[in-house]
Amino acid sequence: MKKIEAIVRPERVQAVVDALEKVGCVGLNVTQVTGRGRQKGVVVHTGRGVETTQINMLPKSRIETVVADADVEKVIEAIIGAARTNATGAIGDGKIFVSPVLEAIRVSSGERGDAAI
């Protein structure tokens, strides 16, 4: 088993959802977060004629699942597909991290392993 994070721009979040679902991936979680990359979180403003240059920690969205290690692949390629603002992608489009997982338990039944997931 393997947990899947990816960090994306908030509005490509339903995108990305969307995109999960039609590879069978329901299970996951999306929490909003502020952070930075390569870009390291500046933003220009132009106003008045004057362009100022602000760093920032930037509005983010986490989306973390965990998948069986068969369905790592098609998971990563929808996230992709759905994350990006354009055909080639562009600076703050996103990351996607991927870690192993030892073990998974279902409370409800005690399940574990990829039946849990």
Second form
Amino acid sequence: MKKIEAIVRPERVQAVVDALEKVGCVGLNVTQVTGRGRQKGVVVHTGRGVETTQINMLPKSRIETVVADADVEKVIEAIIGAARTNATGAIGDGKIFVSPVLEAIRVSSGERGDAAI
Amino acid sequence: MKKIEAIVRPERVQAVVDALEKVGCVGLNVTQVTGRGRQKGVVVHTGRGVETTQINMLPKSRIETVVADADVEKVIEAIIGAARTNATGAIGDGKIFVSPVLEAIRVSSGERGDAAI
Amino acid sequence: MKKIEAIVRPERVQAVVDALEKVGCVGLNVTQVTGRGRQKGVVVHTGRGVETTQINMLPKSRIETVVADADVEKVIEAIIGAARTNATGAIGDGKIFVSPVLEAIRVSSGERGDAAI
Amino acid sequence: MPIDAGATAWVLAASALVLFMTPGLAFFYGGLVRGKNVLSTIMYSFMAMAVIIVAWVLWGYSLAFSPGNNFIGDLSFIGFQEVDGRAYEVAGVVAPIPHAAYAIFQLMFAIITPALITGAFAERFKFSTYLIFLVLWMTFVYAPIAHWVWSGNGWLFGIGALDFAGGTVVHINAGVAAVAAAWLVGRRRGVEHGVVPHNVPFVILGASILWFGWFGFNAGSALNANYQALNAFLVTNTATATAALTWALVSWFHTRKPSAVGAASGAVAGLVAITPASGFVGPLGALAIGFGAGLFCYFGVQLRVRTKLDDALDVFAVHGIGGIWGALATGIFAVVSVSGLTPPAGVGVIDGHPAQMWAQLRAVAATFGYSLVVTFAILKVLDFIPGLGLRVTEKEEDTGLDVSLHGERGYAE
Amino acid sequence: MPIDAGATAWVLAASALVLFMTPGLAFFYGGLVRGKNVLSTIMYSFMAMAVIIVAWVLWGYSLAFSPGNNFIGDLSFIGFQEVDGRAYEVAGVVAPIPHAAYAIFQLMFAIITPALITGAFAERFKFSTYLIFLVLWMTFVYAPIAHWVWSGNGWLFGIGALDFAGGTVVHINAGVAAVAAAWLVGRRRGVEHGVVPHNVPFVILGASILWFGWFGFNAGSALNANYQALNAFLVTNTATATAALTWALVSWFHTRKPSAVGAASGAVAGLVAITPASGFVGPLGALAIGFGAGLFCYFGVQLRVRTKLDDALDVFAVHGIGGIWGALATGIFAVVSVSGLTPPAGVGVIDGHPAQMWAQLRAVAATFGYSLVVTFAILKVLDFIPGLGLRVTEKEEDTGLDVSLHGERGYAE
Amino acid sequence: MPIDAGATAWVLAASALVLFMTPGLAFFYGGLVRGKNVLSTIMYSFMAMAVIIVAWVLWGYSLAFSPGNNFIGDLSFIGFQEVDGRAYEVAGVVAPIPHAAYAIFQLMFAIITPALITGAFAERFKFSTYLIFLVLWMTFVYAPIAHWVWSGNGWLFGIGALDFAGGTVVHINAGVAAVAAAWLVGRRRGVEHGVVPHNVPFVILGASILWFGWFGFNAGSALNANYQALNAFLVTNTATATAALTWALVSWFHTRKPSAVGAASGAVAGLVAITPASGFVGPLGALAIGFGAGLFCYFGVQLRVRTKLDDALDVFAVHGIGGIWGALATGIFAVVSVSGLTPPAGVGVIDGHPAQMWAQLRAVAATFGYSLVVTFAILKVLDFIPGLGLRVTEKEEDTGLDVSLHGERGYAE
Ligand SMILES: Nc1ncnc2c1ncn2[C@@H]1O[C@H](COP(=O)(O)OP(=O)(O)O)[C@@H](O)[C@H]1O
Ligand SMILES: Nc1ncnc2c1ncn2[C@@H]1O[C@H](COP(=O)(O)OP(=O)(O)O)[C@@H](O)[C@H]1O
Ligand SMILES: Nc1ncnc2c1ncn2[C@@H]1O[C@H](COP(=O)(O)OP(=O)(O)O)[C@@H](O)[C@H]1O
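Output block for the form predicted together with another copy of the chain, input the form predicted on its own:
And the full complex, kicking off with our chain again.
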């Protein structure tokens, strides 16, 4: 099993979740994070609105899904397809990380392994 | 060392945290996530309350704890015991994932390894 | 590649992020968590303010960054340096966990591996 | 007394202020509960506005304020018939305002009283049953007690009990009903360690709106823009501040930290306690009443916490105890220089009329007993009717009432 | 009629209340949108206060209320000249308040009307263009229609159309302008599944402030602290409660869950519908009007949802339909015992004067047509001017207008 | 002048409005700070209500408003003795309201003034010390200055300085005290990059409540429901809108984005600046004053940011500079047609009386100097007393004052 962790623009989450469903990846969870990559941040006001500060960390959404080893590539493809703002991709579109998972357990039934995800 | 990541119902967090303490697992952290599994979502109103939409992602809590290899099974058991809504378990009770951790460091002292968790 | 996950005091996040930038680690993301370690919690009021309860879980910030294998040690050092409240470190200063990452992909370009982080 | 535009202007403003108290209460209560129940808690108050206004116009006002007998009004004001532009004799006095002004002003009191009770059963009471409870409780509990105290014909008015702006009718009444409700609906699940209020700024916002609106409640009860109204305004403000300060200081000594929720709660306790007294006591009496309110209500909550009764937002400790203290304190601190009544009416212990306490005690006891018994009976009946029942299911309670009953979440992205 | 301090006191208080409605609207609308647009939505209303007040003092009041001709005022009140302490004849009646009181009170109406429209184009309208739109719309749409209806000289006033507190001028006008605006600015991106309100407590707070402030709006329109004001207060309250209850119950049957946003929306619908009628109908008429408002506006939203028109916060369904229903219902339920006018003025169908409906229909049609056409024209022109345009870029919309236009986030740590 | 119910009705409503400003301020300030300090910031204002009300009734009002000498009152009104239903001569004029009305109305000003200061030391001032500071500051700074300006006996009143509703007493006073406080308490930790307001909707809510309540502040200062009150209402509104617009536009040019917090801040700056002028200038003067307020206060904040002074919420830039500009502008724009005074009293530069500027300057300088010196002294003493001290520990500051001092969090699940 692998954990696939995709950090994407918040406004693309719905599209990514839908795309994952299409490739049969139903189980997943989403967290709100703030992150920094090569993307420039935003300028926001501080105090009474006469000063501004550059915020380098932008709100992003992290989608995590644990999948069987065999599904990794198709899931990555689905995410890339849905997370890009436009056909060519833009800075800030996000990152995907893949890491090993040793075991998965379904709480309700106690099932383990690929059957549990 | 292993990281044990349990995604459970928010209302069970307290019970799980208490159960973990009982088996000697004190260090942990909790995040709010929204997730999707086999559980059907909820129907909520949109706009002025005349339309509804099905939300498939439900609020869940993720409990993460890094434990020594020897403790993995007892921790899993403790979580399953505390996270289930009732004796037989119900859909939506959650998932547990186990993944490898290579190193742990305590910031205050610089200690490493099992001593640091 | 390794994922370095540092759980630190919220008020030290800015310092850690700046320190990471100095050692060339730009990509990262931050989540708000509540956590429990050896640190005693805080006492807060409940209800109408005549009762109090001990909250063992404190708000912490989790900083995650995926780095090339070669950079792990200098990143850990940078974090420790910035996350400590004072020179000697104090309980509650946090934890760092290192875990393996198999692959990283940049969504916008599809680049993989160290080039993508 | 001819109708006066100045008096009418003040009663108009005061009525708007009192109406605004109910949303204030919604935020006060809404901030104190957990986030998953914020809307259901707010809806209890908001729907009290919707339901009671309709019922009051149709029959409530008539039951409470038409002549009738000593115990209840008749049907002569049904549908606000005869509620018009002529002056109306209220409790033996003709106020310089149209009858319609009085009827509107009184309506606002009828709304907030049942809304106060909802703090007792918040986070678990069934919404459908609640709407029916509102109608029944207003009809069978609120209207009669209002008639006893404020109608020229009412028996408590007859024995000379002093209640300027509703200490018995509103606060003791709601506080006691809260006990019956909390008892019958049972404890919430999973609150052994207490509940941490989910939005304390909302609690303060609510308390502040209550404070603001309460000037309408008490000073409006003069039904005129005169010195009595000003005095009511002054003593309301004074008692409230004193009680907020007292509660904050007591909580500081007791828990080592001065709680913001505590200060807000103290303010509400002070507002409650000064209500019956506000037309009869001076500023120094108000200091005493506010001090007592902060102290007694604080310890009231303390005691409640040690019982098994899950009066979730401490309605009895604040409105019940605060109301009883206020009713008795009126009997102590009422002075004829403020009340302007003909002695011995309007004269309390410190002005040499200990017998006043007797009338006050009877008013407290009558309200206490009647409200407890009839509220209990109403809830028992509702619990018994198939399809109703008082409490949501365990699953609904765990999920939170907002999603499970109203299909909404308080907050989203 | 000599100037009366009581009447003036009430108009002062009422003016403050009506001003407070605009921030109320800001929160009502602000809670309904997504969190990334909360500030931009609030700013539409807040800046309406800033911009309209300046423009009204300079020329708006003069255009709307100076004598002029049947269609528009003249420039005699420019810069509030002649707006002084003397009584002023309004629509053929001399109210017992200074001219300045009337001019201030009317100002508050001019603020909230364009702010109402912003619900139609929230989450995507350009802020810079909006400020210019405010000025143009007040000048070319609001001022003329206000003149038609409320100036003694106005042609709709001349044909005997009844509009006590602004059903046509404020609500139909804003509701229709909303249609033009929603149409021209186009649908929001990514709202196929509807939008879940980001902060429902703010929605309730806003609705509550609107309710509170609306007492000023309607009861203040009596321009006196008299029985007419009291009746307006009473029927406003009654219709609002009825509509809130109706909407909540209808949504309950229809969606299986009684929505809190729905109850709040129902209250607003009731407030809208009773506005033109509030000086002319009694409490039972108010029940009927409130019931209709809850029902018709609910189904108005239903219908809108099925169209392609992205009137984001349903301004037309609530203010347009609610306003039209209110205007027609005034023609039905106006009774001379309340209006106090000389028949057939102030007499509706139930009092035996069906012809009143004809005047009401003409008022509705004239407002509808004029507002639609001129609003459309103004927006077309603004869209055409280089550097302006109606809509933000896609990237700005996706990011949220708060960060991209205002450089702020609603909420931070 | 006999007591008038209309005037009394307005002063009652105005007093309620002014009381409501303090919670408004609590939200304005509370939204501007970081989430971990929201409650402590709100508590500064809320406890100002609790503490000052008690102290004012006991001795504050007497010190400020009893005859006494030119510098301070005597003890004749201790415990609100003699504050009764008879009319009272205020500053040489007998207002048609009872003495009690005046005393209550003035109380509300005494509450908000020290609450304004708290913006300077928010996020780090010790709560225990603050409560004592409140009492001392009201007694030794506020009461004397109020006496100078508003007592018929006061020396600033004697030299003919114009201050209708409290520009010197309230705003310059608070703004200057803020400088002393910010200086002595020192900079916050970790705010080099500025602080992003944690809840901007609360900032707007607070500013809106302030705007709403300020009608009571300024128009209530007429102590009557007459043309002067209406004019004060009108010019308050006009200056506020103009200043909000000015600030928003200036911030737009300067930072490329029109800030919502900026618009709200501009509104407050306008409210401040028009306060002393509101009984003396007309609507066009109000436009000028509002424009200046938006501009000068904006640049005031700009300048402060470049200093080392951590006046956290810019109390001096808004209340100090806004107040000084207002005081001077009163000397420029006061016109006898509005003030109704006997020239040269109430006549400013544009009406041909440049000497008025001299009186205004003296009033500004006296308030400035006295407030700075005495506030400094009070804080120095408090800092010196063992167990008190001005500032929380570093750990408490880092954790946030809500948890560390009050044992509460603003928001929970
Ligand atoms: N090395 C990293 N480790 C962890 N998270 C990262 C890393 N690099 C980027 N991220 C996360 O991914 C988000 C998107 O990054 P982005 O700016 O699109 O990266 P890039 O421009 O390099 O493709 C960032 O906001 C951050 O949350
Ligand atoms: N494959 C997965 N990867 C990551 N998270 C998952 C996965 N499957 C489920 N989850 C998380 O676990 C939560 C509980 O899942 P649940 O509905 O109980 O699963 P099941 O019904 O399959 O036991 C989900 O809401 C989601 O947050
Ligand atoms: N074993 C663990 N697994 C996961 N998270 C942990 C673990 N131990 C500690 N943490 C997280 O680190 C935070 C800081 O821990 P801290 O109290 O500083 O630990 P210690 O006192 O052991 O150094 C905790 O609040 C918790 O969020």
